[in-house]
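Let's start with one chain on its own, the form predicted alone, as structure tokens.
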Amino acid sequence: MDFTQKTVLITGASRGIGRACAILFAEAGARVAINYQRNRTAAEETQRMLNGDGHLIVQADVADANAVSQMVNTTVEQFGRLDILVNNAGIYEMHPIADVSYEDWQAAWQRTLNANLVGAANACYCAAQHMMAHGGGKIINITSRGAFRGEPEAPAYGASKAAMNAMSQSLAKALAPHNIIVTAVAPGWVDTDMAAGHLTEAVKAQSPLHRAATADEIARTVLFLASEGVAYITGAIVDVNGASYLRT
């Protein structure tokens, strides 16, 4: 996998699966554009560990339009090109139904599909625009297995990564005549500081492998789908669960 002259814009890119996606990204020759929303220390941190020089950090909150815009347009500016793009910004909101109050449940709904969904459409089209006009790329959606089994307590986040799946399989067939393949992984428990609260033993336990995915691992199945020679596996949606949910 060598992306040796090739650029790359990962969302959410300061912490855990979009650091590591940034880091091996680096490893294998791309200049890597690292977006963070709040963060700057971390991002600045993520960007210290890249292999190489000239990689760019771009401040933006994926829920605002104009600032997705502005993210895309300056990655594009900086570096001339955009080959690659990583939606991997997200948030996880616990809204439990029989909980929350109305307008809360509400606001958790917005909040939620914002910055997991329109966020990521937006980035796609901004994405493509100039993917379209440069010979194709590759766009990779990060989703979830709750998109499959459910999530109770954040119905929102599950209903937002279902979503997302199916804007990469609609998006990967209206840009394929573009050569822009586009796909996405869905990952159950990563060990990441956002998780680690979460990964009890009964969590672990869901895979039949007894831990969690580690943020590498995810990250090295986004470079597989970035990678040359696979193109034909536009609209796929890897699962990457270790097996503690199977579908057909």
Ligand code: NAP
Second form
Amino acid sequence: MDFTQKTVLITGASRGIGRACAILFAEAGARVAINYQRNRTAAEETQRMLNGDGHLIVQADVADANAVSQMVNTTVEQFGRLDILVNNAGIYEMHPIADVSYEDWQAAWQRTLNANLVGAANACYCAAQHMMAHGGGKIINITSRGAFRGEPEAPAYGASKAAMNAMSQSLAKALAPHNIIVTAVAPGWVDTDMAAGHLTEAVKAQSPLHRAATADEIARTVLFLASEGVAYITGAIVDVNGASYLRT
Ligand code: NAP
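Now show me the form predicted in complex with the ligand, since the one above was the form predicted alone.
The next block holds the full complex; its first chain is the one shown before.
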């Protein structure tokens, strides 16, 4: 896959799946805008790991609508174009309904929906304005198996990812006339900071491969979806869950 001349904005690229995407896109020739929220050191570490020059670090809390708009504008100004948006930034917070207070319940829903869903929706809006005016682009949203399988300890997370899947399908239809291809990737457990403390033997055994995914495996799927020649896949939600949850 060749992404020479292409530019990519990846939210939450300081660590985990976002960092793995940044590494692979840069290896394939793209210039990458690395978004992070708090962890500047990790974002700089990602930048040092990238092949080639001209990559960018853009701080923004995706839950802040103004910050999202600035993030996209800065990327377009610095690169002169934006070809690919990967909405990867996300949080996973436990808030079991039987245990948390009403206040904590509301706060968890607000934080989760703002970061995982509204942030991605706003990034889609801002990136699409540029892509529509410049002949098209690709948007890939990182959702989750939890959208289908349920998240009993983190219901706002499951709901945010299910909504992100639905948003991806709606935007695939709305943006197809503008040559913007929209897809979603729904991983099962992935071995990153987010999964730390969760990857017990029982969790790994959910997959017949008896392991979680690597971030690199998710990133390879993202690059495929962003590549030339696969436009007809628009609207798809691609499971990358090691056969841990099969749906028809
Ligand atoms: P991670 O290792 O916890 O990294 C999260 C990344 O998102 C970091 O770069 C973090 O930035 C950034 N981030 C978090 N909140 C943000 C905000 N409000 N604004 C901007 N950036 C923010 O997570 P991961 O495992 O790579 O997960 C990436 C995506 O995959 C998420 O959407 C997650 O829901 C999804 N996913 C993960 C798994 C899994 O098992 N790991 C499974 C299914 C889906 P800082 O470094 O600045 O904090």
